[in-house]
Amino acid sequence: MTWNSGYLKRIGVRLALNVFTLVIIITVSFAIMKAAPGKPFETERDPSPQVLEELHRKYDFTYGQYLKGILLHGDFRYSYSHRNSTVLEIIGEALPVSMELGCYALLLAIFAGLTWGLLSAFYRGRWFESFIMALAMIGIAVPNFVLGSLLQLLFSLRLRVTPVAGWTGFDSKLLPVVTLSLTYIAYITRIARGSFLENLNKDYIRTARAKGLPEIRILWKHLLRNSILPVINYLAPATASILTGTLVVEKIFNIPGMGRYFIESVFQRDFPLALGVIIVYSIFLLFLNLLADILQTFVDPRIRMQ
């Protein structure tokens, strides 16, 4: 594959814009945290002025200090609520759990969404298509916190086949992954169905069938590659949304991931931890958008030639 120099320049510009966007996110988030009511060291029994002065000396920081530490040294500071623990240490423990949950949900969403979209396109006008699209509408309409509670009620409390909460074995991971993925399965199904239907009527598909090529070869070599571009465009924001969507699912199923620490940090006014979680999620979003732009060049050669 040959890369157009203009496209490489475009990637470089996107990287620079991503860094600028990250600075804007840090600035706005920092300003909101500082403007929020309440102080991080306030308690029901106020400490003495000497203790407060020592706490502020050790833990407080200005915007300039924070931005310089993040960009130059990757220093996310110390957590207010987890004393003697840095934000990076806390995120290092929680991020793999959230990533595991998000990756499982994403893989399930891609596999099920493409499969359902393809089947609904092949069986267009039949009851099977109506059934799949009805399920897709339900998946879009029902919020994941409602769906998670219903799944807990059915499979955990009534049928007793899965634990109510936790993140230990396969059975405890099943309901959170399904809860997080169903909305994205529904969206990918609708996007893939429309793209498959559009390409099924193209001349190259009719030509391939006229040559007597097997349907499975037509599917993998021609139809899937030319129909998957809209799905790839959707995957970048979907992946970021899945990762941030773990906040709610982790709370419902009591999963020790980023969501639990972020919610705790907001209630406990732990500014460094809350900012750290926001920045990590923002980096993922910016990186995934750039990755989706690059992946398009592998799928559609026309983009490389522009």
Contents of the next structure:
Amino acid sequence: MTWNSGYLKRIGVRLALNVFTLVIIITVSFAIMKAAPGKPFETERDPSPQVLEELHRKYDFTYGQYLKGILLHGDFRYSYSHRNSTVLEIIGEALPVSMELGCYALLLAIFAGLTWGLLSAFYRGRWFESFIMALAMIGIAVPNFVLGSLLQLLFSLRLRVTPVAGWTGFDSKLLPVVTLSLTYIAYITRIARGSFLENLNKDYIRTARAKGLPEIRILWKHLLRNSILPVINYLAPATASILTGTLVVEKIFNIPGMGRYFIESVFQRDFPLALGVIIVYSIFLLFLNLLADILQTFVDPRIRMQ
Amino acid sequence: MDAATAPVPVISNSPRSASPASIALGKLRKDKRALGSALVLVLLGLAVFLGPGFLQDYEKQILDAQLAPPSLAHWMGTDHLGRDVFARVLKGGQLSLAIGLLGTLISVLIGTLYGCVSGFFNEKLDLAMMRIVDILYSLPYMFLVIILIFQFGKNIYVLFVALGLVQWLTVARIVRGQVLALKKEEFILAARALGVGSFRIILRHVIPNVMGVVIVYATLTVPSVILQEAFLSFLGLNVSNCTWGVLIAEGKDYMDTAWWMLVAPGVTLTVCLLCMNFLGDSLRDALDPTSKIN
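How about the form predicted in complex with its partner chain, since we already have the form predicted alone?
Every component of the complex follows; first up is the chain already shown.
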């Protein structure tokens, strides 16, 4: 596949627009944070002017200073609640954990969703299809915080087969990943089934069958490639909401990821940390949206021509 | 019943064409899943808004019956303070359902108006208005909603603003797409030729034609608003101390000794969301002219 210059230019425009969006996000979050009454260093007894000045030098900043620091030096300032740690250090520890959780969940969702979608398309009109689709509907309806708590109750507290919380070995990662991915498995199953059904009756599948190609090859080379686009289109919004999902899953299973730090920082008015998490999440979000667009054109070259 | 007296399908035999609404109703009436879901939702609504009047007060503490398992006296048991969980689940539903319906109404109104204006007038305005939607779309809104509610207090108006701000975006996009297609239709051209003003055309001709799509989207928005409210409550950003999200969070703390405290509100919320999703799905199928009439 060749990259024409028009397409590269469009990606460039998108990147510039993303930086602009990021500035808006920082501005809005900053405004909300600053709008609340109270300052971080107001205490009952007044510290000496020297101490106060030292504190302000280390912790205080204006909008202009903050924006400049972020964009030019990647400086996210010091956290208020974690003593002597920069926001970047905290995020550096938490981000890999959240990413691991999110990636496992997404991979599980894609793999399981495509498999179930394919199965339900092949068994169309049989009880098996209705069974899968009913399960998918339930999967979409169950909120992840209900599912997570119920799984924890059943497997950790009653059956005692998994640890209650933490993020250490395979057994402790199983429940959080399943909890996070279930909704997306359900959505992908529905989307994939619809797309597979649409393509199964097309002429090129009949031609492939008439040529005597093995079924597995038809599936892999012909059907999957042509019906995957709706699933890819769904991936960008799915990834965005998986990020939100990590908030609650990390809280339920006590996982030391970004989501848990975010909730903590909001409740403790740790302004720089909350802002830092929002910015990192937003960068991810914007980048993933761009990636999804590029991926679409790889799968369907027609989009690139427009 | 012989062929002569058998009821003939209205749609194929009537000399005048049936209206889209009546076709949709006909399809819905045959959809057992939709009827069942509607029935459950009606019962749930009645129970939630009338039920607490017949039960003991949801705040009343029975001190010798803390964490009592479900029984005839307390259908869903009691919580750690000896309050009746059934009464609390019903009471919590009031807020959830009200927020779901009102939040959806607000977002649909804003979204429809925005989409109509964006799609109907000139291209430059359309481009500018849709760019704004694109940018708002890429905000990590759940994070902003969380800091918004925490900073401006846990009151119901902040919650409405926060949830409403998010939901109208999709409505605006859908409506705008519809309006763009409608704009080229001949009846709009005819109305213009007769000298009808733009505002009146939007009100009398465009909006009635996008209503079907908007209604379908709205039925699917209600459960999503309810879910978001519960999500925020679960995280501790609750506007009332008795909502489904709060009950689930409390239930999670006591689930080892009192599973009913988690299971009762959790299952109620799930059943509610499930039925709303079923209903929205069926409505979408029913209003889709390409789906077959069985």
